[in-house]
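In the block that follows, a single chain appears as structure tokens, in the form predicted on its own.
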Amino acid sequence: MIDAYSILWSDLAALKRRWPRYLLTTLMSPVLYLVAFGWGLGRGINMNGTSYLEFVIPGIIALTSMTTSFNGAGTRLNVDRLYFKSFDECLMAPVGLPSLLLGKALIGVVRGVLSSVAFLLVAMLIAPHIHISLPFVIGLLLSCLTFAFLGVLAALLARSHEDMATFGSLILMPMTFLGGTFFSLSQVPFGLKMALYALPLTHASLFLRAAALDQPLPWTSFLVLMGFFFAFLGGGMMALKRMSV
């Protein structure tokens, strides 16, 4: 854990200089989602019992987390790796390959997390009735593991800036509006819905939920998000074993 903390400082530093900015871009979007969907598409409308308002809050804050935590590890090693060239110098640092992959992917669980409370803060004042509960919190920071290491993997098999783009587009963006974010998934067929339970997101959206409206919790949705995590995280060990051969 040392060593993975003496990755990660140098990231904590630059995000320590520039968190108030940092905060206010990435809070952008959800809030927008949340004014456009919340108020004013799903206005009126009661899902399973309660407003449209709050069923959406929770899956909002499994995007954010998704999407903070992501770009938050994978466009910062990205970028480091591609155009700096300085992951190269982490390479030779006598550190094990564990602690460096858990150093680069924790960056991404900082800014996941920061944004997803702020987020959280946020919509509270508008609907107080969200439950905040230790499976809410064991919840939100099990999904920016995920994503922060699904960044990492990502940026470890990019070749050009321009495949980050195009995972964003061919990966994220789909899940973005199909993993049960906006919608309950019992309103789409079978077939599609199956398809949709294989997203991470859509897992991360079902669990945030359940425990932000204090209802039965999927513990199934809990145990497919954590495979894929383990998944990503084995994912990334290979791929940066090959790259340090």
The other form holds:
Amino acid sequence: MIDAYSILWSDLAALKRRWPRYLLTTLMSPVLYLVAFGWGLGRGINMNGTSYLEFVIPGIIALTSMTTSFNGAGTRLNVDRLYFKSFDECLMAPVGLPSLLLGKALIGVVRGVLSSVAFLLVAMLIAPHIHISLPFVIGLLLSCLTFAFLGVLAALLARSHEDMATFGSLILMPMTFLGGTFFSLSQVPFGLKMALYALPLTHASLFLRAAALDQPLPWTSFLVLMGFFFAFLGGGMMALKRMSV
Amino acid sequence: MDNIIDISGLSKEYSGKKVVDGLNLSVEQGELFGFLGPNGAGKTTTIRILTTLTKPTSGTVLINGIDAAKDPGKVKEVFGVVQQHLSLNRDLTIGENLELHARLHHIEAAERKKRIADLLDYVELSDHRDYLIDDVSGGMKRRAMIARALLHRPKLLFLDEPTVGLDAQTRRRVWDLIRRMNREGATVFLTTHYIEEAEALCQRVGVLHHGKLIAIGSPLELRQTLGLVAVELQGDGNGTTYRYFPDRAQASKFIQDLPSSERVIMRASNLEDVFIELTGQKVTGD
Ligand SMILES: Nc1ncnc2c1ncn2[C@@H]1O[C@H](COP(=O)(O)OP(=O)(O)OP(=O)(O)O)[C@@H](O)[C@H]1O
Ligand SMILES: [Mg+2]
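For comparison with the form predicted on its own, kindly provide the form predicted in complex with the partner chain.
Below, the chain from earlier opens the complete complex, with every other chain and molecule after it.
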């Protein structure tokens, strides 16, 4: 555990040097989504009694936690491994592989939480009714953890920087627009709905939305997200074990 | 049983091509061993296998008596490495890079601080501790890597071309440092393309060629197999040719019998002569 913290410590040291710029860039896309979809497109729309704005904000938070956690962990590790080659040094240190994996994922969680909270603060200016409860916080953490480990897994499998970009556009991009962020799943045809339920972001959105709007919590979604978390964790362990070729 | 490195039957293939080919090699505790070979001979690959970064295709490696494939965790506590390429985290300062290494090796805070300060002092980087890696010169980066490798006081040091790109003074300083580490008990496994570096530092050298060990012994022993006296014949047109003799008398006799038009230099042979004769090619730098 202490080893995982050591790795996080180094990633935090790097983040500290440029956090104002970091916050600014990370807030850009969620705020744009908020303005374009929440204010622009969805102004008059009503979703089963809630305004579209209140509907979309928790979705954007789930989305933010996904992108920033994924990139925060994945892109960092990718650069460390393939560009700086400094990940080799971690591999040669007397540190257990689980600690190494967790250490590399933690910076993604930190970045994901920072960005989500920053966006939440902005969003609360516009929609003060968002309900921040304990389940909401736990859901957000789980979402950050899940996508941080997905980022680590992708970075361990990638053989080049392009691989990482490919992963982003093949996996993250579709989730961004289809993962229950911008529309309700009850409106889509059955087949598509089933496909969308296979995406982890869908479940993060469903859970965070219910928690934020003080609706009954979809615990199945929570469990499914947890399943994804363990799958990515296990995948990461396997990738790390086989890594040296 | 005093071998700190025991390599037997080690091979590594990359897409069917044998890069390390049936290597058998032992290095004794406390030795300063030089690992020479032309570009692409497989030196770095061997070091990557010894340091658990790469898995061999076949063969076994014992480090300090521990099987590197079976118990990599234990083995990692034994060695320190300066890799051939830069492996510093460029988002961090020099000091932070060292601190991360010290933390990962479980050196506690007070001791960590002291060792980092001492080592930075020794490699003359104290003034640059808080510089980001991209803001210091190439030689400084290399010195930072050397300082980092020494932080946890490893019993076994792998130095893969540690003095590449260093100026003459710094190189001598690094030599002193390597000798000092060795005197204090560390075994050193060094690769270099500066043959005079191996000659100056190493008690024993091995020559790797196409993944095979083709010679091993002390610099003197290797020179003796070739001849301690070298004669250079600088003929016009067809470049310089070299002849080797066991002693000056035989070399002088050879020169007397030459046509007087030849330009001739007689000198002591050196390790570079041995290297070139063995590998059939001039060593190209870097
Ligand atoms: N990951 C890899 N995949 C495929 N081939 C590789 C890989 N790593 C090394 N090689 C090949 O292995 C051979 C030996 O490389 P290595 O880096 O061990 O040589 P070296 O002796 O260290 O050379 P140099 O003196 O140039 O550093 C080279 O032909 C290289 O192309
Ligand atoms: Mg090499």
